[in-house]
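Presented as structure tokens, the chain that follows is alone, the form predicted on its own.
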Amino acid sequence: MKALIIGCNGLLGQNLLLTRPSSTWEVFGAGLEKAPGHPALLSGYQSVDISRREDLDATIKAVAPDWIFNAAAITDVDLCERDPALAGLINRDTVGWMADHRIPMVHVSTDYVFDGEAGPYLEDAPTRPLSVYGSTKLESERLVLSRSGRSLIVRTMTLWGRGKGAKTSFVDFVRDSLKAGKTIRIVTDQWGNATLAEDLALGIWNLVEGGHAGVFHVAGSEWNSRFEWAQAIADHYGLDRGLIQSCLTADLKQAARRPLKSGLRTDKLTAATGFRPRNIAGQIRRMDELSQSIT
């Protein structure tokens, strides 16, 4: 089988082509960048302007797979707020023009399609979106399902892991900023499921190689608050949690509404594949492992 991962420097694309079968997939890289970060992985890269429809087709021509994966898109919430053209042309039109090609797909969505009164939510729960951001995700799910029966609509939230280039995790500035003795304002009322992008990466080759099809949902197995999140990585790494102030999202004053009472369930994932994602002190546990590796 051969896949075409669009995005794949990005955090979510470098996990799945780490993670990938590599006994039964052939693997292409498209991306922004001249050069891939993992060339070794990759069976060819194109590097292409997704919002420039012509080149993103000769690249799919080109490769012509049996799968695209897309791991690309504006997730900058107050950005697609203050420029919304530019959400709807990367997080909407340019989903649609890879769907077009009726080659089934993996698309990644969010929470952000909710309206984060009533989670966690499962797959069939009614969906209102309060953001730019929520709306073009939604749309473009809308879009990738009504072109392939066969594609994957992927939702999952606050993704964080290692990967070349990415910008600095959630459990980095916690850490960072606690051993250096700054006092750090988190917010109490946003809640979810932490996901290691790792995991979402395994969750999706799994829903892959089993053959599913519609909306799953892979995100972390805990919910909780980001607040109570910073303070399980300072207990983690033996730090002083009274450092960790609280807000609330208003304090903030954020471009775009965010919906606080959020966070995926993800029953389905497991039944369908026996695959569970792992909770935060897992997945901040696997990320030490890794960095000593590195090391």
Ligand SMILES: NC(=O)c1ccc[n+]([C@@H]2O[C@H](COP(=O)([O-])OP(=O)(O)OC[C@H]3O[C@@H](n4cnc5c(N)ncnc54)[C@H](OP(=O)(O)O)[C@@H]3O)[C@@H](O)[C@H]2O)c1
Given for the second form:
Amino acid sequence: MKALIIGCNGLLGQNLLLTRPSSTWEVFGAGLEKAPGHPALLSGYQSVDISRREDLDATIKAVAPDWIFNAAAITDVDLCERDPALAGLINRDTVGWMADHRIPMVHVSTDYVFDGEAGPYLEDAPTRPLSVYGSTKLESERLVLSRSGRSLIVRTMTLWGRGKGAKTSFVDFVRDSLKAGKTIRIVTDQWGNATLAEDLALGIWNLVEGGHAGVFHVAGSEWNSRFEWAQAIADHYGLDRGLIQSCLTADLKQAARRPLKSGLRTDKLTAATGFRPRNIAGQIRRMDELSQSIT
Ligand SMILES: NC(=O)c1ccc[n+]([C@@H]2O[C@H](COP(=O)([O-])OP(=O)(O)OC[C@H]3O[C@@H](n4cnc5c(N)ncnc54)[C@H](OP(=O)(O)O)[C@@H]3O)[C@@H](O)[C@H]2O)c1
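Now show me the form predicted together with the ligand; what you just gave was the form predicted on its own.
Now the full complex is given, and it begins with the chain already shown.
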């Protein structure tokens, strides 16, 4: 089987490559960069700006994949709020162009499709995005599902992990700040499931290889507040949790509204595949193990 991973240099894209079942899949990549981050893991790479439809179409035609994995997106939710045209173009329109090829797709979406009043959510819970990011991702889900009955929408949240050039993760930020004796302010009113990018990638491969279609949630198995997550990081590294001060989301004056009581339930994923993503302690242990190999 031939896969094309679009956005193969992002956090999820890299983890999809690193976890690919190499005996059954030939994997091609595409991304904005001139050269890929992991050339040895790819059968081929196309440098492409997906906002140019003709270039995106040419890339898909040249590779002629059996599956498209879309890991490309604008993930800065405040940027999306300030620039809805860009968010609409990358997070919705380009997804529709990919889906127009009628090739089965894995498209990655978000808990921001929910309003955060009643999380953690099952896949069929009513959606009500509060932000431009959430709205464009929900619209993209509908585009994909309307084009191919074999496609997968995989919703995830609060992704972290390591990859070449990846931005500093929340875990690194908390650990490094506390190690340096710095006080940090963390919100107590945002709830959800921290998710290791490697687990998201493994969940996706399990779903594809199992022949599943439709909407699935893939997220870490522990539901707590961002503040409790920071405390768990402090405890894991034996650092002073007294340096973590509480604040509220409203104090941060961010452009995009966040779903507060959010979270994703993964019962459907585990029932379908047997795969259960790690809890926070398991995620941190795994990243400690991997820290030498993915840098
Ligand atoms: N991160 C989270 O907490 C989170 C939470 C829920 C859902 N998700 C979803 O999970 C998926 C993967 O997220 P991630 O965290 O892996 O994102 P990421 O690390 O920001 O990667 C996104 C990739 O998209 C690429 N991209 C953006 N615009 C492009 C363009 N015009 N042409 C080609 N490539 C372009 C980026 O390239 P450059 O790096 O060169 O810009 C980057 O490699 C996304 O669909 C996101 O919405 C993420």
